[in-house]
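Here you get one chain, nothing else, as structure tokens; it is the form predicted alone.
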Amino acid sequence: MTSDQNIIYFVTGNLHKFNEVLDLFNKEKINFLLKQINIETIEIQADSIREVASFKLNSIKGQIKGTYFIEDAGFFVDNPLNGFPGVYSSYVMKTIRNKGIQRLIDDFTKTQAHFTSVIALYFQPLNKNFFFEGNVYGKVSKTIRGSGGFGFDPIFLPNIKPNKTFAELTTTEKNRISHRGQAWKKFLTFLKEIKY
């Protein structure tokens, strides 16, 4: 039985978030139990994924009874783009899309890409803030590619499997390499060894 305190909520509309974060839950021996809340978080523009998180993590204060955390991340088209759309990523994938970036791009061998995601926890027993941040390198494909996964996914290449899209990959080959994987272990290592 799982007493309140064993329960940690992930706030996200997001049921393809969710299910990533369930199969690397599920797979680690934690005394936590993880379940989804939907509640509108504050999203600010600011110059860091890193920011943004941390705000939307406060915006929600005192509306869970207990722990509870975000994750927040960004598409990064660091060569042409300058890091366009990084912190724009949610707003441009409903606007212009992976479609809408390929156009921007004029040479694909040349470009260099990244995500980054972080993980913003508040900890209810400490009463504290804590960060988890995860990246992962890649180029961007000249061709949407892929069925799995969402958002950006169909167009990253990343270095380490660099002949597959992020959609390409099953939950758990993505979860291995991606950015939301990277911090979900540093979270888990917390989560494990915290003691309170």
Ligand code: IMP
Given for the second form:
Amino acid sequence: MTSDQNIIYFVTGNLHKFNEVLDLFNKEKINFLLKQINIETIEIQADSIREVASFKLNSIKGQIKGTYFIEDAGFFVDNPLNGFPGVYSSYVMKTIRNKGIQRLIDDFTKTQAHFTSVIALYFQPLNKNFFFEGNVYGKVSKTIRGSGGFGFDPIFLPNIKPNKTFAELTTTEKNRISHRGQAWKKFLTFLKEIKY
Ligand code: IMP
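May I ask for the structure of the form predicted together with inosinic acid (IMP) now, the form predicted alone having been displayed?
What follows is the entire complex, opening with the chain shown before.
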């Protein structure tokens, strides 16, 4: 069991995610230290990212002494795939990858997609869970472009910067507009304002 005060543990095995969050964290003056910890979590199949995140957070209860959070995300092709892969994003990334998604949408000129991120926090001083959600909307790129980021980044064109995929942005640029960046801003506001 791990125990430390003023440390917030980000439970993740994904270094890309950790580095994005670290970039955001370092820009703020917060009374906490961010640390990565890799613990096996349980991922259920549910209808929403929020439910998956909630279950994942509860699945590690008792294994870390202190405050910790997990983050769960999904890529939703709203048009023409009615939200697929959504909660199946990890599996789809492992199996058919970006090329497979592109094949599914090949016949369509217009696409709509979004990412959702949910940060699920166990805040030890209040012995309570909190959730922060962010979304970013855009399109699916016809070509796989860019070497930054991870996962579906090379095929996502955000509406706000429609000429570049997420993988063509720097971490700071992606964070400024991304689903995770938005969830993170809500999380930070909470940390700054919470009285305990
Ligand atoms: P999870 O939150 O790690 O379960 O993510 C589900 C899937 O979505 C994984 O295959 C990730 O690679 C992908 N994913 C999560 N966040 C992002 C992102 O910010 N950009 C691109 N793909 C992502």
